[in-house]
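Just the one chain here, laid out as structure tokens, in the form predicted on its own.
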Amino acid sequence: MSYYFAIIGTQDNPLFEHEFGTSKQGGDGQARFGDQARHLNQFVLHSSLDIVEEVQWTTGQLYLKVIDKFFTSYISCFMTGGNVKFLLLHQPNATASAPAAGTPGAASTSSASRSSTAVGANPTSPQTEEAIKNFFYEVYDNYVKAIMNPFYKANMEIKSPVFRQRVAAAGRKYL
């Protein structure tokens, strides 16, 4: 599964972007987005901001779960108290939902049962939602620590390599 994470400021400007792959179930942690998909990911996340603004007033929760779907990509959202949005685009692998063609029957059933227990096998399952929620809460904790820096101004891009490492570590830990 590939992930694209972005923090969007109060003026709908990107404050932070990071893409990574799954580290669970033998993943190497590398995103598997194509060159065109890298630019499309930014567009898809920013187009989902309208849906975020509609959903944020219907619920009192910070974690809004899956708010949008674009083909095989799902967008999850977490809102902060200061109206900063954490958006995560997650794209399940094609092999996670269906076994590869040409594999023997016994091997395909074992790989299908193994992939069905993976976090990314079903993007709307309770296990996946819980993993994404935990990821968001850990990133939120690190975000609060980053913006407490006296040199940080509101809606300023986060360029800290330590923050980037902590986001990557949270991705490895939960996703």
The other form holds:
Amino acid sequence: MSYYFAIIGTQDNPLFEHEFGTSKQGGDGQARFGDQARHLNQFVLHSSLDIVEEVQWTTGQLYLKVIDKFFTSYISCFMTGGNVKFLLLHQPNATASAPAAGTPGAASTSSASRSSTAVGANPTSPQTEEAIKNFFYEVYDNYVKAIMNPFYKANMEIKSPVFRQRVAAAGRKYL
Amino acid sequence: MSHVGSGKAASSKEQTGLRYPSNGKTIYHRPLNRTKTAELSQAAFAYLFSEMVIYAQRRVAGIQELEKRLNLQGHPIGLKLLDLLLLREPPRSQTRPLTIIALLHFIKINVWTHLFGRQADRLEKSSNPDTPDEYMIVDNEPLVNAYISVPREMSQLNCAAFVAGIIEGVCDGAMFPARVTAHTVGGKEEGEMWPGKTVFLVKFQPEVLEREALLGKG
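Counterpart to the form predicted on its own, namely the form predicted together with its partner chain:
Complete assembly follows, chain above in first position.
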């Protein structure tokens, strides 16, 4: 499972992006996107903004769940009060059962048999939805702290390395 | 940047050039939920606010311009308050305002309680059929004007323009672009109950009403 996370401002301008892999089932937290896919991811993610604009007025919820799908990539969305979008592209690995680097073979077979219930194996399952929700809420908490900075103006890029650490930690914790 | 507590903070500091406070705590280490005991001294606020008004006044020619400046000072506060107050809501009622009424209620109750420790006094819709885009938030005694006496020749001035800016920030942030202005409506004669009564006139952009009509149908 690989993830690409981006925060998009109110002018559809990217404020922050981060790429990571799953840390569950012995994952090493590294994204497994090809070089081509990296560019495609940004494109797919931004193209889902149109759907966000449709969905955002049908519900007042902050977490909008999976809103878009492009082949094997799923886009989950979270909308802050200030209309800043958190978008997470998640892509289950086609070779999910292949042993991750450094995982003993025995462990990998057992994890493969469990993977049907694992977070991310089924991108629309309630478990995955819940895990992504928790991830988004933790990022939201840190995002609000970032904008509370009196020197931060709306739609400014978030450059803080501490913020990046916090997002990475949330990814390790939940996804 | 002398003695940084933990070695980890020191190493990442070298990489990024970021300066950490000496206790190693950044804004990300501080909690967002200190609401109960977070009241400020009104005297300190009044002093700071008077300086803000003086600062704005030195750089303008007229009253309108002064109010515009105060408005601009409040605007970013509103943008940020919107997200902070939403985050502090309990999960059940944590919803983005989707209608004008929901937004104004959020301002009247949440924003006012956070800023002034009480709700706004009234919420009204313009009764004039020509201006269905105008709403009014009424405050009988704005806290910001508590220690401000407006000179006679500037009687049009209402320093609550700063609060109007905050409201405008909340509206803009929630995608309800609006112009908000503050107007004194209290009577001048003796025995008037609320001489400082202020109306915040919220005039939404036409696209807001258009969207509202569309959503109402669907």
